[in-house]
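Take a look at this one chain, the form predicted on its own, written out in structure tokens.
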Amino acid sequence: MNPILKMENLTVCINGRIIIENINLVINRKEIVAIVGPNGGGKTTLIKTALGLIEPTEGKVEILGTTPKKAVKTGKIGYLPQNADIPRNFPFSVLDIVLLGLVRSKLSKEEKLEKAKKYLSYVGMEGFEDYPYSRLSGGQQQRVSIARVLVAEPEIIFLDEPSTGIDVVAQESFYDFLKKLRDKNGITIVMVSHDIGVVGKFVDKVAGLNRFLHYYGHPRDFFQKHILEKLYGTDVELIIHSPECVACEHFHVEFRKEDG
């Protein structure tokens, strides 16, 4: 056990409304954790609280052995929000985008360029340095955005819906890339995702969140009807195709509303 993020009895209220309540969560170093649940269930709030962007109403958060605000100042935390702050038609090159991750760095211009190119190569985007960012595919833009986060060399990164805008074929490649990132660089990855039937094959743990933390553990035990009903409602029926494949973590999940 080597915790990098701990939440104890965490409750967050916004405008008098409880968003997340009594959350107890420990994420260890070099883990990939997916936070899943319905829209409005508190997933993004949980991440923003870990980043110190939202103050807890009750309980406490510890990240990198200190408070979120102090941890963020170390530069060892990366964050890629759901609505990335780089418009698709941004008139900058791929290299320019990655260099944005070094705005606060005290490195020389030459050192920044060398580092930016290094991480573009690392995410498989070498040769695209002068290519217009706006002309990349959704998956390529996500890789460049990840490089922008990685260039600061964080110990933990938070990704909010990282597969948004990526087609189904590219999603598995992207998640494979995240696993390699964890294995090669030892980075802890915490991501919000709605792709519960896909991420189960790629993550170490799943956190099922809908105000309360209804499940936290290995993905193989997450896909149970009683757990999913707590998250998504009792009027939801779970359909698992090829149930014999669940044990080997190759499965597809669908939801449909029951009659009545």
Ligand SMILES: Nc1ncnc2c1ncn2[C@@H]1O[C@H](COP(=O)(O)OP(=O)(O)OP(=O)(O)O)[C@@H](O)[C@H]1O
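Here, rigid core means the biggest group of C-alpha atoms that superpose within 1.5 Å across both forms. Numbering follows the first chain given and starts at 1. All of these numbers come straight from a predicted model, not from anything done at the bench. First, how it differs from the form predicted in complex with the named molecule.
- Once both forms are overlaid on the rigid core, the distance between the two CA positions of residue 184 between these two forms is under 2 angstroms.
- A movement of the C-alpha atom of residue 139 reaching 2 angstroms or beyond is seen between these two forms when the two forms are aligned on their rigid core.
- The Cα position of residue 121 differs by 2 Å or more between these two forms after fitting on the rigid core.
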Given for the second form:
Amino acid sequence: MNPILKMENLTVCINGRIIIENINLVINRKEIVAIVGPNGGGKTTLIKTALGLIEPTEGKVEILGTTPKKAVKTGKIGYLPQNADIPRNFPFSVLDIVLLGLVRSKLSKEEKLEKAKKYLSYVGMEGFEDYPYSRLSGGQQQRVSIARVLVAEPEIIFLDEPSTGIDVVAQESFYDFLKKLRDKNGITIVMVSHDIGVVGKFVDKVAGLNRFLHYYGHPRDFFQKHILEKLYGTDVELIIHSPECVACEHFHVEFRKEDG
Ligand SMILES: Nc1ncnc2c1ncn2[C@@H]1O[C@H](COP(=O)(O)OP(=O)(O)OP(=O)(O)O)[C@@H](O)[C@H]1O
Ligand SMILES: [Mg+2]
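Right, the form predicted on its own is done; let's see the coordinates for the form predicted in complex with the named molecule.
Whole complex next, starting from this chain.
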């Protein structure tokens, strides 16, 4: 075990309201962890606390062996925020956007260009280098944003709902891509997602967050009625196809919100 992120008894209050409470979790290097839970459950808050953007009210966070603020300065942490941080009509080329990820790098101009092109092809956007970013579709812009995060070659990346805007077919290949990235570059990936059925097939650990961390472990044991009810409430009906085969590719889960 080689921890890269540790949260101990972490509580965060915003304007006097408890948003996340008594969170204990350890993420090891090269793990892929999905944070799931309902809207307002505190997923983005948890990520921002790991990045030092929000101060814990109680407890502590250690990342890359130090405090979040010091760790962020090393450039070894990548972050893709939930809401696009680049305006959609940004008047630059795709390549320019990826190069933004290297502003703090000491590489030569040629090396930066080479790296930016490499990561664009990683995300399936080769050939779009000179294309105006503003003319890409939402999903394509999302891929370019991911290339911008990856190009700095961070050791850990936080992706807040990265598959938003990416179509269902592309989503599966997106998760495959994340796995390859982990295997090839040894990167640790923490992502927020609402596609719990899909995520369950791809990740090493699921963190089920709704103020409290109701579940943290292998996806295999996550899909249980009492856990899902704690997370999403009792008005959801869980449909599990082949529950004995949770981790295999035939596994499928969907939610049905009951009327009223
Ligand atoms: N800066 C802030 N000021 C006031 N309240 C906040 C702030 N940031 C978050 N909150 C509140 O904290 C709660 C958790 O928000 P958070 O964004 O962490 O949820 P989330 O799980 O990421 O939700 P979603 O799935 O909708 O992205 C919400 O009730 C939100 O209103
Ligand atoms: Mg969020």
